[in-house]
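The chain that follows stands alone, in the form predicted alone, written as structure tokens.
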Amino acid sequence: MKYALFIYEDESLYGPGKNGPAIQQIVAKHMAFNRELGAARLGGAGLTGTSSATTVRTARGQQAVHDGPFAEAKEQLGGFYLIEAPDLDAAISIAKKVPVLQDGSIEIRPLLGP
């Protein structure tokens, strides 16, 4: 079965810029995690910060475009993995190994279809 693992963390912990020490530290951990996943990893990527986000919101049939994420939150979506796992328990075992800088959460969602 295919699963998406969504990584939520407080992006302010990484500081400004794309090449700070916190970013370099977590990228190294994700590279090691990718090697460990091997063939179970189907895809994934890190995301730019929420300041670069644009949201299209539909309400009562009307669409509006907004800068930034849809909701204010203490944790922001920072990246994702697409994995293949035999069942939810196996996906949970993999999700527990996803690197986060400090505190964070990994949301596990089965994909629809084949």
The other form holds:
Amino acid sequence: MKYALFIYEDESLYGPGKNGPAIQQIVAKHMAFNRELGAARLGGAGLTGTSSATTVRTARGQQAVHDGPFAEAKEQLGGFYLIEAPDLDAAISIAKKVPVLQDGSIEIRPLLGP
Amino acid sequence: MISSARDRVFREAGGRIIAALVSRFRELALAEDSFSEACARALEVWPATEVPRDPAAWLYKVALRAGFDALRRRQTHARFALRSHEGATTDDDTEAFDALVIPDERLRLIFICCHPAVGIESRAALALRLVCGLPTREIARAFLIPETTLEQRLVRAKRKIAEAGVPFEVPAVIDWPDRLDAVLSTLEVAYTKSHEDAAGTGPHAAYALEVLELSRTLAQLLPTEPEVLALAALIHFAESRRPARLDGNGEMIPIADQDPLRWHRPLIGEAAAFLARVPKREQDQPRVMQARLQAIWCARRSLQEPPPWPEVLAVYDSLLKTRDDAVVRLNRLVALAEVSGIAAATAEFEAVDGRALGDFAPHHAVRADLLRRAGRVEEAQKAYGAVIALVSTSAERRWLIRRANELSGAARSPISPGPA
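Given the form predicted alone above, what does the protein look like in the form predicted together with its partner chain?
Entire complex below, previous chain first.
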């Protein structure tokens, strides 16, 4: 099955432009994790901070463009992986190894469709 | 009475049949529907006076065929191949399959139902439905929710299991501790629910017996897992005391005041046998210690024997080292008050920061009891007021209200039992 792993962390840990020493540290860990994933990795990327986010919202047929992320929360979406795993247990074992700087959550979502 | 004979067959064989169907079809809903169809067929064709010689094998065979038929219809209608089940959908196959031997796949089914990716209350409900064959009506009653709510919860849980890709296998070694813990905590939640209301005669009694049965089944299927044995022991010990938990007025009787002669000895024997199989080196596991606490109480033979508070305190002391939470601390204080006196327990109680425990009934109950015994009447009355407002089970409310009213002596403004 194909799963998306969404990484939620407190982005303020990485500094305003996500370019401080913390980002160097976590990127190195992601590189190592990518090597470990090998063929199980189908894709993925890190994201810039939510300060660069723009949201297009459609409500009752009206579209409006907003500054900022879809939702304000303590932890923000900071990156994602697409992986291939035989089942949820395998996806959970992979998710447990996704590096986070301190606290964080990895949301596991199967992709829709075959 | 014939309908109850059939129902008994459906119930008793249901878990194993559904488990075997699940491992065959790799789909909970299909397994369940096929079994229901087989039961409906049985009601039509079984003679009015008896059931077949091997009713379980009959049901299994009919359910298998119903499942394969449904799969075939699905394939023809939707024209897509089933990912999880290929090539085994012929009648010949069904016939060739030896339906007289129903493989015991219950362990696999338990692990599927109790996957940590499913919400804990849904896990319990799903296991009771599929493994124990408990009707949704009864599960809903035990969970104190409307049947439709429970049914929706079950549908959601089954969908989650299918869509998230929960494996239909017994977990691998690497996942074992997490997955087993999810199973055990499911049983704990299910049993706590059934134990909450001490009444013991209503739907909860039957429900508690199902959880007891599930713990026994799990101990048979995993006979060397210390925590499985410990939980089976704990549930058997706790259930053995059910006959003595209420007085004639439906009021809770605290464990130290329960008459051990009214406890159910055969269950205590079974519980002790489970506990005896836990290796010595595992004695400090929290679940094992919880079971040992129960064992200490259940070793009491009569009210003439002094309550075993010193041993209870000793176990809580060591339990606190591995599981330092509010429940353990409060229970330990109850034992400490008996062993070292009210002053010692009160001093420790006051050292605990109670701010986070504002809505936690046991916190107020312990406080009320300590204040009452210290003769601090007014504070005790307030504390009883706080705990009574938080407690919903009638037996415990009655007991607390009596205690509170005894305090006021003249009972100038007794707290009324209200709707319980």
